[in-house]
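To begin, one chain is listed below as structure tokens, in the form predicted alone.
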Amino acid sequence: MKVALVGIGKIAVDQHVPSIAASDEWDLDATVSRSGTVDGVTSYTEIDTMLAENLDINVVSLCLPPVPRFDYAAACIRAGRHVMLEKPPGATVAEVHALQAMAEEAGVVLFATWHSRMAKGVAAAKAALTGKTIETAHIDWKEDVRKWHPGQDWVWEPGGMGVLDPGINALSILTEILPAPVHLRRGIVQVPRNRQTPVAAELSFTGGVTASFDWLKQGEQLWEMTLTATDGTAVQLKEGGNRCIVDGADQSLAELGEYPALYARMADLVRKGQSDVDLAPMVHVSDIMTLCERETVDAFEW
């Protein structure tokens, strides 16, 4: 299937084009960007002309920030396109809300992507958990945001959400593997004095669980939850999910990376003309930026 990229930034050449560029399921025919480009394939500047221009392009990945991805998504399923979202799939829950809307009644599938959802220990901490109850659960999520997003400060801006830009990341892990839903009863996120959104969190949610997110983490990363059932099953997911331990015990993993793993779940839904567009890690990020006490801290510099 030919696909069209929207927005060549970081994540998009370093995750989506050799995950293309690396199946056979797909052939990378054009990009949309103000600035970046691919080599040997043919680059737009809009995404209007561009979808003017390739008929035959049925499928739009779109990996641009959040803000603005509500029109490019839109005008996508005018047009007919099936459309894949970069997570966060959008700046709103209901702007992700009418997209679904659209894309029914346009007959096209949505595709709301969840990278770490993907990362190859997540099923196996899934299965261990089945049919469980939980006991206890921490999460520590913390990276260093002059690395991951450096002088991209549309991460600092509404919209842009911040520490919680990485946190979701652990939060869609969560939501995919507890046997449960839980729900935020309380919190406190500390916000740079020059900036709009947090840079660090403290979370608590029901069924014991608990995790702290830091967008200041310097020397080595950390992506990491722990889990306790009541029966004394323990899982933990180390290295952003890519390494499941259960009770002591190394876990089989799934074959693909995330991202490959994202475009094989595209491929499929496209087949099958069905969306898949699960909100859950989204609804928590809208809970914590309502219920979290804000807490001003110094200014963030790059």
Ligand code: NAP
Given for the second form:
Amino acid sequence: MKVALVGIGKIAVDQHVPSIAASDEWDLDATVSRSGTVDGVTSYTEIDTMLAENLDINVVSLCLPPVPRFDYAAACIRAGRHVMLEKPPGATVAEVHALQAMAEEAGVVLFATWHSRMAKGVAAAKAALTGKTIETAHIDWKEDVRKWHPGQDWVWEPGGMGVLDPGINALSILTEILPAPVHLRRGIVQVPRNRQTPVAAELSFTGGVTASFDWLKQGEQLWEMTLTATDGTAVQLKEGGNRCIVDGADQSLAELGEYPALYARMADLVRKGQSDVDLAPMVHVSDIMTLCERETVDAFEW
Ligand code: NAP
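Which structure goes with the form predicted in complex with this ligand, now that we have seen the form predicted alone?
Below is the entire complex, every chain and molecule, led by the chain shown above.
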């Protein structure tokens, strides 16, 4: 399948380009980016030009930040192309609902990807918790924004989500593996006084679920969650979901890494003509922005 990549920045270069190159199913045939390019691949700066000149490219993978993504996705769907959305799938829940309706009407596939759900231990965690009742669960998602988003001011702008940009990865895993849904009860977000989005969050959900997100973590980076069920089952996910320990024993892991698994899934969805749009993690982020107390903290500078 021929794919065009849009928004050639950090994640496109780190993950999408190598995953497409390693796949037998995909060819990277074009890029669209205002300044970024990929060696040996035809590059465009305007999405409409790429769509008009490459009628044989039937899949477009959008790696832009969430705020500009809607207009690009809408243009691709109007042009009859299948679309893959980086996470978070949009700036608002409503705009992704709009894309869903457009895709259905146009008869194209829309895939709202959640790369962390493809982390190698997530399926094992889900299997271990199926049919159980969760007693307690805690998430620690603590990383250094300067390392993972160097100089990316969009994360601090409205729609950039701040620490909820990595936090939504944890929520995408949580919503995948919990046997029953939960919802936010209370929380506090800390917002730097010179920025629009949170740098940290402490969250409490129904069902005994708590989460602690921090974007200023130095040294060891923590992407972990621990869950216990009422029957005593204890599940730990470490390394962003890539390691799963159940009752003290390491579990066998999925074969493909996160982004290769996303492209394999997209190939399957296109073959079947099915969309996959689960907005449960986005709903939690909207709830966090709606319900949490807001504390102003020290200014953030790169
Ligand atoms: P990025 O490098 O800042 O942005 C990607 C590219 O999008 C930029 O290089 C830029 O390319 C284009 N772009 C930025 N703003 C734009 C605008 N207003 N209009 C049109 N194009 C624009 O960001 P990223 O880290 O790759 O993140 C992109 C998405 O991937 C986000 O949704 C993020 O949550 C997700 N993601 C990121 C990571 C990570 O580790 N960084 C990991 C997983 C997922 P041009 O200047 O060439 O147009």
